[in-house]
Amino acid sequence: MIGVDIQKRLHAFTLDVQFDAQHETVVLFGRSGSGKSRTLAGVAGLMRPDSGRVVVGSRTVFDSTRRIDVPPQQRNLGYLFQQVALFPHLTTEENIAYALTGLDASARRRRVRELAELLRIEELGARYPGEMSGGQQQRVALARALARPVDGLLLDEPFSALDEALRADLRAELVRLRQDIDVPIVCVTHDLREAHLLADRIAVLEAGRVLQFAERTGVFHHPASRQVAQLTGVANVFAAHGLGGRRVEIEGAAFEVPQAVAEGVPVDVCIRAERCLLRRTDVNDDLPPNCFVADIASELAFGNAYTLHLQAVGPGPGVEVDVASRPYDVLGVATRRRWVVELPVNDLHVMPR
């Protein structure tokens, strides 16, 4: 277990972060400069908090009130930085073995072999860092971070310097590896897809504070606030007010929502772009609930998907809709500008204003 409750006065803000990681992957997610890497440094002992407490496994490694501050090398944590920092004059085997102090030569060779098999880098044993690709170097660096038994693994945007294909491979490798190492992992990223793929729980950071800490699906589908929704890529966030019962008004149109909102109470309502639906219902028919007429104002093509920006014709909000390329072709979106947009009730989420 890793338990964190630390505060640190920084130049731009005061870092004030609380979270825990059990036998799971916790992702610290947020924009650049939000305090993610500083938090990780505080856990590792590379930055001394002004106050608070850090627990790793069964040990308290930092406690400001008890004057405990265990040095980084004694915190029993594996740490993988953005830059792999392998020793250029050492081979893969020698880089991994460098972290194995206190073992005889036979035990060191055995542990290096185990890690090489675990990370699928057996063929790289005699190579130097300059003879390897970026992805191979990251695997070697991860093996070195795991060389000695650790109570936790810290990953500071480890794949950010790689191209997209390599990042995809290493994300999948880390998901697979998670099944084989029974320690908490804390991973820093500002990549939404990476957070969604890797995380069991996500802590959303902004200006040094945790805005929401919850299971992955909870953060992405039930954000705690407008700010969390926007940080996690929710394109459609609407100002609304309650009509009583499970109904709200957005831009002059009434919508049913999953929970009751008292009449006149201001709230924010959000829905992810991929959850909005286009219907080919004749726009002159009586519209079903949660539907309104809108025109496509612009669209962007991303190869396997399209992002459409629609403006309501009459009451209703402007909305962004993501459509996969196959439905886009089947519906004939390219030749039709006016649509009925549906915001399904169970995909709408109500947040306090």
Contents of the next structure:
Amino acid sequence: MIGVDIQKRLHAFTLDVQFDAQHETVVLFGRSGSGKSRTLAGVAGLMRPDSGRVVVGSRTVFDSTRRIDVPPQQRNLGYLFQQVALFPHLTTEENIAYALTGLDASARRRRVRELAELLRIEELGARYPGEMSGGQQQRVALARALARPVDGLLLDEPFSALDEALRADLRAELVRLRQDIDVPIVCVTHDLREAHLLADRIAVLEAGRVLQFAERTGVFHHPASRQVAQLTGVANVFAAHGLGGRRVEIEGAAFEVPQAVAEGVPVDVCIRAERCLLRRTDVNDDLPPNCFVADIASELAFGNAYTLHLQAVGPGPGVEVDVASRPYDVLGVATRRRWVVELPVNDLHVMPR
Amino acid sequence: MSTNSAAEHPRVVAVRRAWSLGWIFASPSLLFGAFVLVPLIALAIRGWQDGQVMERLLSPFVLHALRLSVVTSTLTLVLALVFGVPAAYLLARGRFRGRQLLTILVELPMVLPPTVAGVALLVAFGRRGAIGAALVEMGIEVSFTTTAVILAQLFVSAPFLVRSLQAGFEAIDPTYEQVSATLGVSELRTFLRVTLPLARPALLSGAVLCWTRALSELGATLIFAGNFEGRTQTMPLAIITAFESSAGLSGAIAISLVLLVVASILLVVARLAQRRSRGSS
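The structure above corresponds to the form predicted on its own; please provide the structure of the form predicted in complex with the partner chain.
The next block holds the full complex; its first chain is the one shown before.
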């Protein structure tokens, strides 16, 4: 396991981060400059925290109160850098074998071949980094980081330098590799889709603090606060207040929510854009619960989906609604402006304000 | 290389623009080139016309100077590497107070007139100098010996190596060293396997600068080591001696030709070595 509880004064804010990774992938998710990479550097021993504790496997590698600070060389952590940073003067094989100092020549060759096979880079052995694509380089860097037996793997924005197709490729690769690498993985990313794909648990970081640390689905469907909701791409976050029971009021309209909110208590209510439903206005005149009439104010076409901004006619909030291209055509969204928007009860999530 | 890439991307406009600038800059460039080349060519022609070049070169006077120059400048380079490589690394990567001051200090001998360096060395290491007197008591004489030649050359030429190498180290992304650390490799081993190889172009050009500067050293040597044939009379000193002797200019020309050839060969070798190391990285 990897256990982290570190503090460090930085220029813009004070880093104060707690999380742990068992035999799982933990994603540190946040905007650039939120302190995720610094946290990773602190775990690896490349940055010295002011205070706190870092545990790797069964060893305490940093403890400010007991004056323990194990150098990075002895922390037994594989570290994949954002810049890839393959040694430019060494071939693929030499890069992978770089860390294998204790082995004899034949054992080293065998280990290099194993890793090359695992990462499907057998044909690159004699090439220099300058002669490889970005994706190939990142595979070699991963092989290099895994060459020694490690107690954990740290990935710092591992795919950010690659173009979209390669990223998808390598993400899939990492998911496949997960079965062969039986160590905790801590991965830093600012990419929402990447975080969702790779993570068992997610720690959401902002300005050096962990806003929420929970199971992947928990973070995505039950964000702890307005901030987490916005960071994890929830398009609709409404200021609301309780009406007693499981009812809240948003912009003058009453909505049913999954949990009880005491009367008059201010809360934030959120719903992801793809969970909102559109109905035709002429279905019936009596509006069903959690529905309101709204006009399309603007529309963005993304090819496979459409993002619509709707403004309530009468009481009700403005909402962003994602519609996949098929329902968009079937409903004939393009042909009419006025719709009934439904915010389904179980997709609404209430957060304390 | 540049002509190749221009052929692959035939962007006519850019090429024309480069040429218009080329014409404006061509005349001063050509004049300057002629200014450098003409004396060197004149030297070669005159040496050829004199006819006695080989004879003079094989005289004991020249052979002694040549051997002394090669031996002392090479030893100077070795010493400069032994002391200069760690110094350059500390100046580039170290985090300590006074680093800026030290960087400036290292450059001081480069801007100092060599004769001043010679006087300073003599004051320190001469028979009655602060360190020199103590050494004499131990039976070690420095001034006016071959050792003094090497010290004079080291003082004047080592900064060229240190400065070039410091810039080389500073240009290396520290991420490489961090990667190495996370791979469990010690700092010394990292330096030898990553940092130093990556700084190889800077090391090569620094070494060549250092060696040629040592080879041409005159002022400091003359004052600190004197001008004794076979002991302290290096090639540049031999040129002066020949010039002032009955042989006059003709004697100086022969020795000058040798230095010209040696320096040219060094320059070409250094360029080739640099190109190769760039090609592999």
